[in-house]
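Encoded as structure tokens, the following chain is the form predicted on its own, with no partner shown.
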Amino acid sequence: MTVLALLGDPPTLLDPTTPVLRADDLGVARGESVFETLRIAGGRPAFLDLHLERLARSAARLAIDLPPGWEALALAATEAYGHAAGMLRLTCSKGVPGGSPVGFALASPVPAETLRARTSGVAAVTLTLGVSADQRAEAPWLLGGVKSTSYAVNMASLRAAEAAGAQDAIWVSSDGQVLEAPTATVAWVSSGVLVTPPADEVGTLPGTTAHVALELSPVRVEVRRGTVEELRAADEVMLLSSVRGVAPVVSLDGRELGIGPVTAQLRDAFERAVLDGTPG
């Protein structure tokens, strides 16, 4: 079952096929919208506070005057969806020129391919993003760290990965540093340490899943820069995202990796945290 809810006081439940955006909405015409996608588990949206904090940060970066009522909207859509496992997407579009932002929530089942990636892993390839890590962090107009609906580059990257025989991509900077995946945070295990890049230094999206999962790591965690050479030589590589969870990278640039013990333990711990509703 899919549920659509429109932001308001109180939120309004709509038929999922109901149009909610005008053709001249700036989110449609210019991609000026922000969104969050999170898991529905046990009849509630998982880690909602973390997602709403990031939604507000993204909206501020796009000069969207984020209206109130997002927690109520998320809870209303989740309640209408029921207790089945699912996913919830919260979107805020800037609205028509001179008008007000438009917010809505869409609750729906998790796609089968997402569940398969969580359990069986994905093959990935590295792709250059064409700028240095420092440039991406120092140029806010590149929108590094913003979860906007301007996803054309993200989707083109995934198509390039598929053309190369993989299912996902890992972006690297022009100076050979690891950044992120089109829809996930990247982490890897080297010499028994779990490593992930610092979002503020390399201009990547601060991951809500990484925020929770890294606290659950069975090994020591280092948040630091890493090179593509280090990533390719890693013992384990994983992609962290809200709906897919901890997805093992079982092949990177043609090198077989399999599902390592740290990845498996972290994946199971994160799934328990999703069901419990707490990071610990």
Ligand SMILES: Cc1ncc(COP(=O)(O)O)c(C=O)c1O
Second form
Amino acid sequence: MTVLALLGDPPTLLDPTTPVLRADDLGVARGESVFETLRIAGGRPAFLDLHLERLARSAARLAIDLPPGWEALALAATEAYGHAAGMLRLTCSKGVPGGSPVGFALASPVPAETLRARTSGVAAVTLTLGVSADQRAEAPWLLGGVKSTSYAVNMASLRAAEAAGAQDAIWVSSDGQVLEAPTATVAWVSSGVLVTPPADEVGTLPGTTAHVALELSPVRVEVRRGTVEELRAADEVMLLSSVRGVAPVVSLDGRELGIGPVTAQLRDAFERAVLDGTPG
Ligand SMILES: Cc1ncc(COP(=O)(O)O)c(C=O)c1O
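To test you: the structure above is the form predicted on its own. What is the structure of the form predicted in complex with the named molecule?
And the full complex, kicking off with our chain again.
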């Protein structure tokens, strides 16, 4: 049920077990590759333009000379996958020293636990990222806001959350501000307002889900910084990401929250938008 397609003109479909990177590829050796993960809904890649724009921005930050042909690649992989619902991962690795970048797409089913998290929510814990909220925006080499495969810190954060009995983490800065989750944007409801931190100011990844979902919010939206104390006192907390969608945070640092009305409405509205392909 997995489809692998290699970037090229035209894209080539390969057996999904085919190796596509050399052992000395800089993506493998140094983590210098960029990726996007998006939803396949109604047999189409959802919000593909937003993801391709971000792929290009991430590639520029890693000095990867992004080759053309990504839209055709995404469409070819989605068509060959042939199911209405799934997920699509696009990757561009820097290539071997002095060589050309290598691009490929993998289409596959959405894992059952991802669907469960959307329906039933996740327990989350806050974890420090060890830098101040301004630092990642001020120091571009820290690669805040870049969707690169150098995600070992993100995965280690999820393991730390699991060790603490949760399923997800929310990073906070050394000066106590809310940043993002290892694979999602964070939003919360305080005093009837939906709040999410400004990605450009705090060096987080500008989420495509947040971009679409905030337009659909049933309550007023504020894009502003927030403290961990405000987050812990929030009426509702949610994690926004392309494949999982709007996932309710049902407990935070051990405090039970349940699934609030704004989260539930936003989750349903986002699922409709994914199917319609319209950002609001
Ligand atoms: C660090 C990080 N922040 C936020 C997001 C949410 O981005 P999107 O909504 O485009 O999936 C992701 C997605 O994987 C991520 O890895």
